[in-house]
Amino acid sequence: MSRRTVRVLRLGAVPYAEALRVQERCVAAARAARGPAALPGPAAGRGGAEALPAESVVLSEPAQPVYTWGLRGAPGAAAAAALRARGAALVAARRGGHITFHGPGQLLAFPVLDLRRRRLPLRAYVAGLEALVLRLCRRLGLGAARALPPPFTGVWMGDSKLCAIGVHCGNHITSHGLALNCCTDLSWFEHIVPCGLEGKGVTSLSHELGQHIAVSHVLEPFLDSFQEVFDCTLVSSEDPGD
């Protein structure tokens, strides 16, 4: 069986809202690919435009600090005002999980995958996200990184979270995904209870490896790990799904 093709959209440093906008276009494209219009027509292979892969992964680095929350953990009015006063935006996101921080020095990866076609349960998909980050950590020489058993998610160094995971799945198509701290200013996390976990810390690749690890440094090993875990071939794309 041939490997699935997944297109990669590298947005670079962009506002969080822009990454969400591109993600939603990818979700719409994945849904449209299930319909009759997505089936190969008579012109296929005879000079017609080649269809884009139905699945995508959107990669970005938040250009400004932003606090987001999912189905739980929205800040109260006073807490929200205090966070805004520190210069951060606040965004409610359609994902699982409590409040967390996104900002410069962090890799955001939003895979848009069709779990029904992959015959992949949601919990197995989340485990796959953890597995790919663990592979990345091993490639970077961080062999002590680990995933914790449910109900915890993400990738950890001891009691400190290195990578947060929060996903949404609608009609078996995924969105949102993971946030990996590369060289993130971790002081932004001091103003919240990250992911709603009391007594847990937050860390970064730069802190754990003792050297500056930029987002650009991890992109290629991240994509190598993505291909291995989700058994796919990645192709670069400049088209966000317009």
Contents of the next structure:
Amino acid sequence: MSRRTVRVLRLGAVPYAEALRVQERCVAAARAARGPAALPGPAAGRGGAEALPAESVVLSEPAQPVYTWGLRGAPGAAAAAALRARGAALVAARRGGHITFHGPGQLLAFPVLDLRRRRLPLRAYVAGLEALVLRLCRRLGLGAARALPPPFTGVWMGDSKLCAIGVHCGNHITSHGLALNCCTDLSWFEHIVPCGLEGKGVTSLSHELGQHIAVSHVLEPFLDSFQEVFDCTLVSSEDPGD
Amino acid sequence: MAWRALRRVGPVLAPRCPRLPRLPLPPREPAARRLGTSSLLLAARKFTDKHEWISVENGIGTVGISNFAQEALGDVVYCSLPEVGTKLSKHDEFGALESVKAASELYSPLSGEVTEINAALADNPGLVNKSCYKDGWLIKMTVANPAELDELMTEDAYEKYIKSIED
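Previous: the form predicted on its own; requested now: the form predicted in complex with its partner chain:
After this comes the whole thing, all chains and molecules, with the earlier chain placed first.
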């Protein structure tokens, strides 16, 4: 079977809300790629399901600090006000996982994959995200990084979380994804209980390696690891394809 | 008609009325079509291609996810369900199940109004894994358009569908 192509959209340093908008367009493209029968309305005339890759991965570095939460973990009014007072935005996201922080120095990756097309169960997809980050860590010299079983899904160095995972799956199409701390200012995490897990810490690649690791530094090894784990060829694009 | 009046007794038995054996049904498929729009008595479980099931009894549909779906999700840790009274159209998103840091959308198999949600799931969301066809039901809803039931897969058709997507 020939290797499928996945579009990679490198947004650079953009607001979190912008990354979400691009992601939405990628999700629409993935739905449309299932064929005219999958969508009513104007898109129904679209033919050539294989003309553009149906799947994408949106990469960004959040330009401003933002706290987000999933189905659970919304801060109460007082906590929300306190977080805003520190200069962060607050955004609800329809994904798994509790409250977490996104901001400069963090690689945010939103793979928009068609799990039905890949015949991949959701929990295997999440395990794939962990495997991808573990490969990246090994490439960067962090062989001690570990994935832990639920409820500690994510990638850890000891008791400190290096990479948070929180995904959404609708009609077998994934969105949201992972947030890898490269040189994130970890003090932002002190004002929340990250992912609702008491007694656990957070860390970053820079902190673990003892040197400044910028997001740009990890992009290539991240994409290499992605291609290996998800058996695809990544093609750079600026077009969400919708 | 007299037989319909007796069948409507269902699980709530009047003291004078002994429980009668179910009348044998003519061998035509699917059950919902045969009974017509005037009586959604007990239709066999039907399935969607998104792995939800619905089973209609006395005009009320019980909705859940299939065994295939619960295995694919992993351990369910939280169920986000709609409020009673929510009106749904077929295919509408009506909630989500959380497992392994993943929120999976739930899609309404039919059009109707939510009459009940499974309160047991608040404290025991794992029922969706342990008993997806029974104690792990998600919502109950009215059936606004019984013809929509005909568009869903029978259990046999769903089994074939699963085999086709698994290879």
